[in-house]
Amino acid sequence: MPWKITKEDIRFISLGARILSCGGGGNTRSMEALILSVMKDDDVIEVIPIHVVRDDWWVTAIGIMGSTVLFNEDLPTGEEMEIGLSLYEKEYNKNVDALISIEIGGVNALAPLLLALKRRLPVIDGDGMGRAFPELYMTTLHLNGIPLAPLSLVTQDNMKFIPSSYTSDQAVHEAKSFANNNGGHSHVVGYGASGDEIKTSMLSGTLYLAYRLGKIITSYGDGIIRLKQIKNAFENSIYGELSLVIKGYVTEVSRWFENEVIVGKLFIESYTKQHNQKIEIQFMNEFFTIHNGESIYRVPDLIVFLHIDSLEPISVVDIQRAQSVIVLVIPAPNILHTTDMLTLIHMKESYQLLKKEEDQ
């Protein structure tokens, strides 16, 4: 059934989206604060589940592309998304009936909520990634043939419309160039499609899952009980069964930039004398692989770091030596394991980059 997001729920979704970001996706706190600053106590945002989406609706995906670090240093006014949607509707001559998140991991889980609040539009319970990925085209929407263009891009000082005549590759190139030349990030309105097309291309239920996860984290109670509740939340979703990999402390962190990507590795030693006494984790914007002599977990599955006491998620930017952590792995939705999707997210090239850094 449809449900409504209240002002109190924004914090829950913000926290849950950080879990689904796998250490990337940007810090949700800035967007959370922006939404709360304009949301009245009695305001609500309508959320539509997949089976209620009408086939004849026109739906667009909403997000922020580029550097999340620069985004946090140059916070938006809150008007950019609304300007982007107005530009999209004017240039494409089509009214938008509903919104969906490009990616549920990180700040982009909240981006459509701000626009939905301002324009009184419903948000569809789902997204195009099921986690965080580093590139605009790494979506199930693109995988299923929904074109990125027409596309509107807006920053605080500039805007650009990319027409439907552009291929998705051309649109991505133009969008990256625009973002790089305008502060390193941009608000995005694109991947427009009918409700029927969106329903066959999206990952369903991820917004509600983010809400549930955030509410569990902030609830009172024993950490073991809350971990079981987190596991139950994933079991009742499109994801696989959660596994606890290790409880321990970070002994070493190495972090650097490679082609505008945060790359690095860290080591964790277990508090117990059981298997997985020491593991190595590599990251590329998100936590990427876990090694225990051999690769045992890797993208697209979700690798999640939580504070051992609060259970709040930790990002690749914030992880520090001597932190006490819990590491979880959640199998990604089945579509992310298909050959076509693995090709789309360049798994082979990513492993080669990590291997090159290891050998140096």
Second form
Amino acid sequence: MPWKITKEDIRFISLGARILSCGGGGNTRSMEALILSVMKDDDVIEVIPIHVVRDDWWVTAIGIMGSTVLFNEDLPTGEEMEIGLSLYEKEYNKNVDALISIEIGGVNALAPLLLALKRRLPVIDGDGMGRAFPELYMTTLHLNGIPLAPLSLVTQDNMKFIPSSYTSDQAVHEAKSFANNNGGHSHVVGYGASGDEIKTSMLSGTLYLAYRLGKIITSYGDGIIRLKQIKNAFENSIYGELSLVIKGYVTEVSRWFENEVIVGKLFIESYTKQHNQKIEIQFMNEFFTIHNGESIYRVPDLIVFLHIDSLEPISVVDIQRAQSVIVLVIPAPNILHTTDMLTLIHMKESYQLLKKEEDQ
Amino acid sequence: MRLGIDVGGTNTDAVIIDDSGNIKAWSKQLTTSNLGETIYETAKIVLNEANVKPESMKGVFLGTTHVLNELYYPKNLAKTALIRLTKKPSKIKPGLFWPSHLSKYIIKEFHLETKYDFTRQIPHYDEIDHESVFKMIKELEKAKVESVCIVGAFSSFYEDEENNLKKVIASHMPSLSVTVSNEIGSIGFLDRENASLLNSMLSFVMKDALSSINDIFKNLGLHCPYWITQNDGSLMKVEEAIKLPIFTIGSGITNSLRGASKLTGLKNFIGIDVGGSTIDIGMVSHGHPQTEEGPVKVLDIPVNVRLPKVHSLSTGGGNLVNTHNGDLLIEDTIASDITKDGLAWGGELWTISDSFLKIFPHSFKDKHIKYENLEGISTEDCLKVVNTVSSRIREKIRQLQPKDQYVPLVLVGGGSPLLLNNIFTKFDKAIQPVGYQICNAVGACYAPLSSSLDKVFWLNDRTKEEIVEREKERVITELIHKGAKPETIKINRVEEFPFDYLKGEMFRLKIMAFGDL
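If the one shown is the form predicted alone, what is the structure of the form predicted together with its partner chain?
Starting with the chain above, the whole complex follows.
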């Protein structure tokens, strides 16, 4: 069913996207503020579900890459994405018919919406990650052979076009160095493909799911009922069956550096005494693994922290001792579990990181 | 000898403590709308009662929740103009996530182009574009703006541009108060802008409350230095508090926790302050009340200032109880003066205190309480109230208790006798120190001096260690300059944060140090 995003829906999508971000994906506040500032009360953004996407459309993915800390200091003007898309269309000599989010987890869920509004383009209900991953290439689009380039990059005072002759690896390298040299972050238009190709490589229905999740969380009603509704929302999606790992409070958080990245672990103790359960969770950019005695959950499955009363998602940056939380695990869509995808997201290296810590 | 004064929403307390830490005298007065007068009266009474010479006083320490109350119930906020110093104007509107009773005070918005580009490291800063500034000043005058807030992108890297603009505006409009965001918070534009705007709006509040403080203390014969306590529990000068009122909004609970530490001699405990409208629960470790910074919210407004880490339950002694369709409700509204309005005192309002008194008579040693007034409310309902309140408190305590060692509970605040020996017993290691009613004023007396830094540095051919050492020295020098005894200075924390995508070339450094007067 095609649907239309209204101004009121923006905060639901923003909130839901933070759930799917698994604690990472950056702060959505600037982007949410930008859209709310620009959008008029009667404006709508058209959302196209997978079965309505036309095969002959040309679709590009939209996102923001780089340091979220710097992005939150460097207020976007609100023009960047339009400039980026115009550059893309001009240099590549191709008109874009629809947009899709690179990453549904976090700020990038909102990234295509403003552009869609201003250019009157539809947004496809889906994305390239199904959650948040730390790198631009960790997408199912890349996995399915959609090249990242041509790619247009735009910051407040610079722009760059990377032509289709660049391989995806080269394009990633160029994009990173452009971001590094231009304030640490950049708006990105890339992963162009036909509607036909996008349909077979995207994760479908994630935008609607984000909206649903946000709406449920902000609805009145007691926690148990809302939690049940969250479970139902996931059941009607491409994700696996949600399980509640623990309801408890954070007893300890520690953070340290590993290869110039902040990593950390935390412990949660259960409320219910009979189980006397205590679990350990590790995190990097996102919540990463759960050790729960006999069972282990890990990326790419979604590890989600919610505040125990409000059910608002909590990020790896914000998690603190003595917070009361609900931890959920939602099995990732099957495609994220394929060997190729696990290689793409460096699960091997990540295991090593884990091991190193255990040796300490 | 020290004089501590705590100006709360309902009561103002004063206490005199001698050099060995004994309480010589204390007094409690209702807070009136004239803050200066209230402070004068309360201080006068306590000085008379202690029978000490004002000359023997080494310092006056003032804590207040006045500024926070002003945000809830504005009476004296300034009409504020925002000036954003960014490369290009952003379409993001200021005050977006604010309650309307506050956002309406943002009456003007300007954009000036920044000359600073942090990626080039060296500012291309010639001089201010005087023409645009003049034009802006004309508009400020026309709009009868009462306060100005300057927020520059990356001002935590480079503060000169904000400060220079402030100077220019001040030279044209000397009576206007100007907030610069580099004095308020660190990286994170919108949160810093929010905090700076709030600070700007609060310009009159501290000024009006404290401008007469000089004369008040002079009239009392007090010629010693005096200080205001801030969010992290440390001291600031009155001039600073007038300039940076946002830093005082959380000082009440911090003072209370520090007071609890002094009154009990404990360094590690969970403090429970039972007040009229809230029960605040916080943690003291190694003698310092714990604080947190970002993401914190003040009235739902995200800000990046340091605030005490407290869990506030809206079940204070004065909260009203009602039955609605058979359900028992604890309301957010409170009795403004429980000793007049509470049922037990002959009033008309059923409060949480009344419910406790029904179940646990004689908790308060107050001869004005008439227990027959409580006959109209059902024991069953009161028991429900008591159980609800106590289970909420117990839940919070359970979460805060460190796992390795059980720390005691310290009950303070006027309402705390309701809990002691009723809900919390010796078994919980619950303590209610003598002076529990004036704990905030006691805590203010012992507030330390602090100096902190939260800035972003480029390495520029220096090592990280060099920068950290240099900045540590700077923080310590500043503390000594403020009047701290060098031997008491302790660096409380040093934290480094790298920036991903800008590998190792720059880092954010946070240093916090405390020292005693």
